[in-house]
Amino acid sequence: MKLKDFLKDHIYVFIISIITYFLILLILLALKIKAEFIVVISIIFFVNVILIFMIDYFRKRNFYNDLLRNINALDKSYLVLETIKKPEFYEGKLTTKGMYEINKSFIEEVNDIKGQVQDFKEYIEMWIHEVKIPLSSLSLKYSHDKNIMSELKRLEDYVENVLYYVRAENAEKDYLIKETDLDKVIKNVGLKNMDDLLLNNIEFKYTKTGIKILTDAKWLEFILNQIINNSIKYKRDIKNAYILIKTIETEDKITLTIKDNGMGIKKADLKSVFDKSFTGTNGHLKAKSTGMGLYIAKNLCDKLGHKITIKSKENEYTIVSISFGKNNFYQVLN
């Protein structure tokens, strides 16, 4: 709270005080009071007015400055009432009481919404598990038809995306970080996409390394599946289409790279590929895309403590890199 703002807010009190002073002055002059007494009375009057203003200002300044400072410092500003001292002046008490009631109402409303969202998430998860049953039946029934199987796989991928998106917010409750065989994870992803790879004449290149990393195998498979799906979806019509997976191990980390020679990504789109619902130029030209796959993958990598980056050159290549940190403490214990 600035002094000029405080004075501006109390301008009417100041004007009334001046008017009152002149009325008193006129009365004193009319009563023919000596000038010395008038000067003393004037000094007492103005000292009194100034003291009242200053005491009121400093009391309020400390409270409101603390309030604003703490609001700006807190991530959850609605908790500000827990960080400030109870004011001694009446306006401050009214302010804190009003804020408390608003805060209480806000928290109740948020908790109610959270409950509704949680109920909806639980329903979606239940629905996804139920819908997987007929999808599995259809896959068995039409296993001989590659086109139908390809469409069924797309549908399964979309359903899986919804499941992982619903769980991503509280992913830490659903994953277990442990030593994982990277070769096995990549093999599972390759087998899952084998039909689409064959149908699109894409060579899947990977050499076993025997490297083990600290991650959650289920979540990592989902992340890699999103990347492989994009490589298949945005392939170029060339004879030697491929997806090349390499693993590079250094002293402090292990980096997994997935490279394809597909359509690539425009330079202008690269900075936004991990944004929610971003489809980019390729998403409009080549295939219908939700723009959610890489967004979820990035979100999960962040929660797992992995770093994911993308480099690309249009009509030449795309390289997705995922870095896994090493944990020497974990290795010693095991």
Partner chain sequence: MAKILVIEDDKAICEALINLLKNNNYEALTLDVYNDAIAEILKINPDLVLLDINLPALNGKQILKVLREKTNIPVIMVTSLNNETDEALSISYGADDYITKPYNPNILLLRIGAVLKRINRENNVLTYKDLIVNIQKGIITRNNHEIVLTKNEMIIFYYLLVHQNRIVTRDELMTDLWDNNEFINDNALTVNISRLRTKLKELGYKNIIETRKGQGYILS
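The structure presented is a predicted model; accordingly, all values stated were derived computationally and were not measured. C-alpha atoms forming the largest set that superposes within 1.5 Å between two forms make up the rigid core. Residue numbers count along the first chain shown, from 1. First, how it differs from the form predicted together with the partner chain.
Scanning I124, F106, V159, K93 for the location where one rigid part gives way to the other between these two forms picks out F106 as the hinge. Once the larger rigid part is held fixed by C-alpha superposition between these two forms, the smaller part shows a rotation of 7 degrees.
Counterpart to the form predicted on its own, namely the form predicted together with the partner chain:
Just the single chain follows, nothing else.
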């Protein structure tokens, strides 16, 4: 609160005071009161006006200054009322009371919506588990029919996408980081995509390493599945199409790289591939892309503390790298 602005705001008090003063002065002159008295009365009058102003200003200044400063300093500014002293003056009391009420109804509203979102998420998770039952019985019944199986796999992948999207958003529950056999995770992803890889003549190159990493195996499987799915979807029609998976172990981390020699990604698109709903040039070309796969994969990686990066050259290659930190503490415990 600035003194200048405060005074400007109270300009009417000044004007009224000055008019009053002149009226009093006229009366005093009319009564022929001695000049000494007039001076004394004038001083008393002006000291009175200034005192009223000063007291009013200082009472309000502390309250408003604290309020404004704390609003700026807090990252959740709606909590500001908890951080300031209760004001002593009437207007301040009214203001804080109003703010409390607004805050309360706002928080109720937010909680209401939070509850709705939570309910919806729980419903979706439950629904996914339920929809898997008919999916299972279909895939058991039609296991001999390649076409049906490939459509079922697509359906399954879409359902998984939704499941992990929901999970990535409230990751507090539902994941378990433990020592995981990387070979097994990659093998599972390979098996899952075996039919598509064979059908598309893509060579899947990986040699067992025996490396163990700290992660949630299910989540990592989903992440790798997204990457392999993309490699299959955006392959080029060339003779020696491949997906090459390698692990590099250094002192402080393990890096997994998945390289394909597919269509690659345009330089302009590269920085946005992890964005929500980004489909890019390739996505439009194939008209099958939701733009969610890599976004969810990145989200899950962030939650697990893995770093995912992507490099590419159009019409040559795409390399996705995921690095896993090594936890020495964990190794000591074991």
